[in-house]
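Given next, in structure tokens, is a single chain: the form predicted alone.
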Amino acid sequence: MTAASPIQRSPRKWNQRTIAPWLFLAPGLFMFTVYVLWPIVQSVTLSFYDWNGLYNKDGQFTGTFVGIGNYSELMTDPAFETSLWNNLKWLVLYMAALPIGLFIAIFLNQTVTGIRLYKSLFFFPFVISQVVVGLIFAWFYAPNFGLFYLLTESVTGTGTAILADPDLVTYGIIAAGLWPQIAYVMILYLTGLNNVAPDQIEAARLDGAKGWRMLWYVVLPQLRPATFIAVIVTVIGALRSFDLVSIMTNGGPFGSSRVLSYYMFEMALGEYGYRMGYGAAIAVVLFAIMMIFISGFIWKMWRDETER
């Protein structure tokens, strides 16, 4: 009796299995290289130059190499410090979207009369643009006629113009940003709740689990993938906050509501900016902060997958 010989694959089939995946990946890799990697390389390179964004009449680059001069200037720039602190406030307070979105999703996952109407109301902030959200909250906070101003006036006797207060303005804008972010997280959790195993729920009920114990020991472990995505999109949403700041305050009053992305815009493209190298240095710092968080989450996901 002879031993079975290994299956011999023809060179043509081997080439198909090797080349075919790369052919499908090629368009995506090309787009990723052109629109993501190349701009990152250009931004890092530009951050070492002092450049006003203009070329000379011969089309030649007019920037001056300053090494780490832009980064050194950032370390002593009070506007950069304010923007960085505001970004940290966004990052911490935006995490409130996770528990709030989860509990709204659990509520909307019930089968009661009128639940479709409630779902539509909670979905609404997700489908409108950030521009509209900013305008709605700007009117909500507006002095003299805004609902928030009138409420604080009726309670304390003095209305609070939150967008005009340097100490409160960032919190007011974060509250506006949380409205659509909670809706986004809620949708992620609603999708996750549809995949919760009903047999495990039934078995937990037979064992006497209910309420918080059911949520903590049975439901939440099965929502881990949804939680992972929710954390990622919330962190990115907090760090790239720009549109609401631009619409509601333009970074004011006195620059107190600036975040890194808005300060980068002011320095590189603003009316009195045109410091492309300095703006690129701010962008590199923001990118590095994002990469720290995103790499951490990706590493945790990779570790969880390999330990299964």
Given for the second form:
Amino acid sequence: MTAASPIQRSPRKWNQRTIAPWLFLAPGLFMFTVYVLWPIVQSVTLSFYDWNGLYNKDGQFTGTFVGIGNYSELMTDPAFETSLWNNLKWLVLYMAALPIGLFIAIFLNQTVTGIRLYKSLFFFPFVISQVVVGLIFAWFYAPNFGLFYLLTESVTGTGTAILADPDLVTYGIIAAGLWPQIAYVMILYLTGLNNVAPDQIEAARLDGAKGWRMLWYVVLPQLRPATFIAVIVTVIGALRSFDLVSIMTNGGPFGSSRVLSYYMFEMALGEYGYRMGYGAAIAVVLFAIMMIFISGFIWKMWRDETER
Amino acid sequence: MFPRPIRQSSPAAQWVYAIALPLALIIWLFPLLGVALTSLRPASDLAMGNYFGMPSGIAWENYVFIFTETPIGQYMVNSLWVTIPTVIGAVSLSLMTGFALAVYNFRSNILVFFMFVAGNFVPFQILMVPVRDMTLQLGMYDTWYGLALFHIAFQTGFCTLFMRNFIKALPYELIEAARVEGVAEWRIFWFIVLPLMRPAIAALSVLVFTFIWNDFFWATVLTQGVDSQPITAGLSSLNGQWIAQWHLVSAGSILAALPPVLMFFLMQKHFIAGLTLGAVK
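Next up, can you give the form predicted together with its partner chain of this protein, since the form predicted alone came first?
In what comes next, the whole complex appears, and the chain from above leads the way.
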């Protein structure tokens, strides 16, 4: 539909319309290439090198080529294994944001007075920084006086300092991450519910559908676009988790709450020395996992675009 | 609508709903309320173990203390120095890329578009080492503009997706009519499309403001020290110094959370419109 209109055929106009898009694209494309596309290529290349991040006095790169050395080292690295498992836990448990977010959205999808304020207040956790969320939950979990500690103490007799427990720490952090994520999913579903066709609901009501059956057979199918976006942002959120781990535990205790994104940072810039190549290899693994989901998303967009 | 409007239910159900609503909100925001309360709690309360009861007094001095005795004010200023140029830069660049991708039908259109979309989702770690290295090489490490430049580039991905879809939804006849009149392409952009973009610009500006204000990862990777660190990174390093001084940690947290929360409240409609883009069909 954006094809050149037959009215103008003068070569000057035609030229203008061939060049114009590239002029408009140039600044954005340039920045994106320099800061996003090219670094991806560089990281992949770097993952085959051993490099401490320094240059010699002539400004030359000092890394040594190690082939798949970094990757084979990853295979036997217990910290990498822990990170990978933790990422899997994040991925699976983060999905809880979907049903909970949907539940809250349904709960709030009413027209009583003040409901708009309620909706925006429920959305609050998503607006604040993960750094703040991490600090809030660290306080909540604090040993001896934290509310969570006192709660577990009153239920079981001994308090649980969840962030100091290697077996539980990741679950504690995931719970903190779910709080803003649920808020995000809730907003997506609230918007989706707004657009559910009222006549279909009425027709289903006349047929006697209500409650779960109505939700499952009539509402959920109409919420598919919202669900799709919610799955994507939740997966990305789970795999990108870095801030909370960094703020709440620094990967501890004993590295038990590390995830790939944090372990990579630790290896490349942390106290373990500047192992840039090894860090890059971890990043490439994370990138590869993410690409599975990104491709799915792009594939669906492609289908929608070409159908139009 | 779904679920059935509560006004059509029994009076008892309406009562239950009227009570459940504020109760649910209090439980949901309990962590935030706790922190807000603690930020006003006198230090003596904490020393006596009063962490969760009512504070014995309102201690505004916690806020005075963090402003006078810590660089938190400087950190907030640094955040603004990074955030505002990023908003302007990312929105301007994406207005142009979005226009190009929505209005022109050239061969690699979809390819370029998908590249922006996909790039927007990559994990930051795959960019970290090269971007940090390049920033160092260019002498922009530990400066607000070094950080802002990266943010502008990265946010362009998401913003392009948004702008392109918005422009695509505008009536195309406007552009065609202008072309028949012989209006130059950049004039079409400037005088026809741009004035229609106000809601999109507002929506993106609040979103990008929030994203960048809340960023922690790049602030840690590209800055250090009081002169350039944004509030998120600053708060994290202050937290290390304020071991277990929860009244100070809380006050700092509230301050860091305030600007995006205000922004959200003032521009709610735009904010949500931006965030739920694509969630409805």
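Residue numbers count along the first chain shown, from 1. Here the structure is a predicted model, which means the values were calculated and not measured. Think of the rigid core as the biggest set of C-alphas that the two forms share within 1.5 Å after superposition.
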If you line up the core, does A20 shift 2 angstroms or more at its C-alpha between the two forms?
yes
Superpose the two forms on their rigid core, then report whether the C-alpha of F297 is displaced by 2 angstroms or more between the two forms.
yes
When you overlay the rigid core, is the Cα of Y55 off by 2 Å or more between the two forms?
no
Taking the rigid core as the frame of reference, how far in Å is the Cα of T33 displaced between the two forms?
2.8
